[in-house]
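One chain is shown next in structure tokens, namely the form predicted on its own.
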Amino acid sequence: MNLMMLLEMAVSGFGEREAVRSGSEALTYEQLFAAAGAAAERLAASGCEHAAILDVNSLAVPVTLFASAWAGRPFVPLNYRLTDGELSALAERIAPSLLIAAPERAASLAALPGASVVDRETLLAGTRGAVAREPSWAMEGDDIAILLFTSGTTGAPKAAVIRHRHLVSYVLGSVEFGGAGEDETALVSVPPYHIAGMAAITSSVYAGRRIVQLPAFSADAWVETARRERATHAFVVPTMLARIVDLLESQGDATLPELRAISYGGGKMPLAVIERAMKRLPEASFTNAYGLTETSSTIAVLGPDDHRAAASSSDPAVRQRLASVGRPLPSVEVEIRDARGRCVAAGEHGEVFVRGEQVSGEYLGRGSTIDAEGWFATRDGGFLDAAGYLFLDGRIDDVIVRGGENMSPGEIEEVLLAHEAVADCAVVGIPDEQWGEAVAAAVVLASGREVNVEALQQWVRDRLRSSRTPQRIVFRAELPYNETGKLLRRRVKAELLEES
């Protein structure tokens, strides 16, 4: 199994269909796979170990991706938000490597530690009008394919690896080969150190859907480049689709009509904002893709068949499954286990384990967590329903431990983005003298809307314990989340700290 057998697949079936746009520039299948080849070639040669790119998203990316693939070689998309010495520690670890880099910053990263700095269009013109080559490449399962480094919020950043029969196995469980239309355009807007931005390539690939990349991501160039290039499907992190929704009803009767499939993830939606989603793009399908680096991508989906039964149901458990992640894939178990390690019933609350062929768990040094039977523990808080429905509560290490009670902030949270006037909160725990933590929220109020601290205590007093109600609450114009759409949870707590 290797990533270039689902290029090598896509060109045998559909070589002459465009499969990547960025820009005015574009590949089609069979020039996507010279190209590969072709920088394959180059890769080889320059004796590196990790072929690495640090750019927007562009060509290069998924020529490298497939390059790699082709060579050998660990493919490393980096964050190119990090600073200086964030990138020089991370050059170290897969020293020594080939960097492509956008060519506004190829002279500067040229000091990275054991890096060959390569600019973007130096190698894209090493790849045009190549000849495609005859496959050489492994069909080793266990070689390494991806890594992906994490946001390092708590520490170091971790590189999770993901090798080839992991992504591959989550394209096949998936996606039919040879399943997208001609007119169908995957507008691609997740940066290329994102997994989904990784699942998003893979996928499309293989089942023959054009890709349109977007370099960056805003409301305004995501919905012309919509409409221009008239994508039929997208994904989004939540962040983006609020983005997005905003802008359509700023526009009077906006909408995209050519828009068929939006999967989002990535980060906790709020209900206000699908169900607003929902309403402005009808004739969308919407699909919630819960996934981690660690897992491939996607372990877990609720369908468009669920957000239309759960929009329009008058009974409370149906109409709250709007709020969870759906139901894990066939090809994917999941189980909810305490504190102790044991399984607990529908809906008991504890930490999300998975198992599964696509799932990684594995660090580069440090090893695989996997337990002895496969399980991997996500670290997410969650509980089952009855009807299989998995609801994320947050990571585990967010839970508010008050007074030795265990409290979800994703509970809170979902009482108070269930008042009106709240458009977006953040819970978290504050240090406390007599019960160790106490509960404070940060909330964002809705365009025109209005309500004091003392409402909000109440509306979740009469809904939850009284344990559960925010000792403190403030008022923010927005919160603080990183390009991936996760809430930066521990910025909410610094800030309020320092406040305090």
Given for the second form:
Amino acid sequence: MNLMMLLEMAVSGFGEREAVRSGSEALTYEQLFAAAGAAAERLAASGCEHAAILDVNSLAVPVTLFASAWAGRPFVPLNYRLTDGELSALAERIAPSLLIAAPERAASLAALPGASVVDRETLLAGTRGAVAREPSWAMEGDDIAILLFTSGTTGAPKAAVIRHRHLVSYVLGSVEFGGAGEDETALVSVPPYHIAGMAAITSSVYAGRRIVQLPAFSADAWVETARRERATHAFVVPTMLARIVDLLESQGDATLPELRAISYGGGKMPLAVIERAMKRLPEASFTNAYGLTETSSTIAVLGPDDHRAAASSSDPAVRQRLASVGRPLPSVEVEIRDARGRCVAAGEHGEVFVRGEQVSGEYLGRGSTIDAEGWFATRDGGFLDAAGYLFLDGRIDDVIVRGGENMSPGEIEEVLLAHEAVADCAVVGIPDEQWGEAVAAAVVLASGREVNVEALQQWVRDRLRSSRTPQRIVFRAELPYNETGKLLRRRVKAELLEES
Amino acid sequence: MARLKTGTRLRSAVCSTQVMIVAAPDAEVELTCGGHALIDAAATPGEDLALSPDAAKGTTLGKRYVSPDGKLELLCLKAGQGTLALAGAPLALKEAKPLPSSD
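Same protein, different condition: the form predicted on its own was shown, now please give the form predicted in complex with the partner chain.
Now the full complex is given, and it begins with the chain already shown.
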């Protein structure tokens, strides 16, 4: 098994079709294959052990991804928002590496330890017009395909190991070969260092769905590109969708009639945002995808039919499913376990465990965290309802323990968000002498609205147990998110502690 | 007869068919295409072999082929004229249930 096999099949099936476009430049599947072969030769000749890239979405991303697979070197997409100091620490861990860089960063990255820097345009220039090489990649599924440094919201970045067999299994289990129509175009705006960016490339290539890359996300550029390129499919994280809907609403009755499938994931989607999006884009179907880096992307989906059924049902249990992440993929099993490791019944909360060929659960230097039966502990809390829909409570590490009572921030946040004056909020635990931990909340007010602390406390007390009422509430202009929409709770907490 | 390993690539000895083993039974099996045993993808087929006329229904790129018990599953990487068969019995085309695009 090798990722290159997916591209090779696309070449056999529909090689002359456009595979990927970035602005005015594009590659067909045949050209992408030829470019990957040429770049693989360069990589093999370099003597480097890893192929890293520090770039926005550009043609160099798929070219280097497939070249790495061909040459048998792990592909390491790096976050272009990291400081030189942070990058230096990561570069040491993957030395010696060939580092493909955005031209404006190439010079400053030359000092990184163990990195031979090649700027993106030089790499691409060397692959233009390349003749397709004979396939020569290893079919070793155990070889490492991608090393992804996790966002590090809970400490120093860990390098998640994704082997060829994980990602290929994911694609084979969730995508039909050549299943996309010739008119289909996926707009890819998630950064290349996110697992969703990697999954978007491999899945689209296998489906035969043209990729249009957005170098970096902004709502204006996204909407403009979606219109110009007649995008039919797109994956977005919740913060992106919120900004897109804001923009469309500010443009009067603007819609995107070509866009027929929007999938979202990467963080909790506020109910209000998805409901607004469904109203604003009635032609589009919505899919919620839940997955982790360690599971090679998606493991559960709430599909378009589920969305429609939930939005139009009078049954509260069915309506509630709009807040779920749907049901596991057919190729994946999900279990909920209690703190002692026993499976719990439907409706009971616990930790989400997952098993399947696509699940890697491995970190560089730390080995696999998968147990003897193949199960991976996600560290996400949640429950399955009677029909098998998976609901998430949030990260287990974020659970607040107040006087022996466990509470998940998500439940309290949902109640706060239901208040008309609350636009966004984050609930965290802060140290408390009496209770061990106390509940605190940072709240962003909706524009033009006002509410005081006492009224918000009363609002929560009326709807949840009084122990879950935030003891402290502060107001903020905005909350800290990373660029892929993940709320940085540690920062919220640190700022609260600094002020007290 | 051969024991198959998941993830390996094999080719037909008599047509252009190439497959990858997606799932394999834990036993020695007789896997053929066009009436002749599949060989390693890098191997050169013998010249005296010919496509068997009663095993020439063809393979389709990107389709999955499964044995009746589901223990053997192949993915077609290159199409050809031969019929894939396990111990002489043709493998069935596996119908894929479409999933919503999540990427």
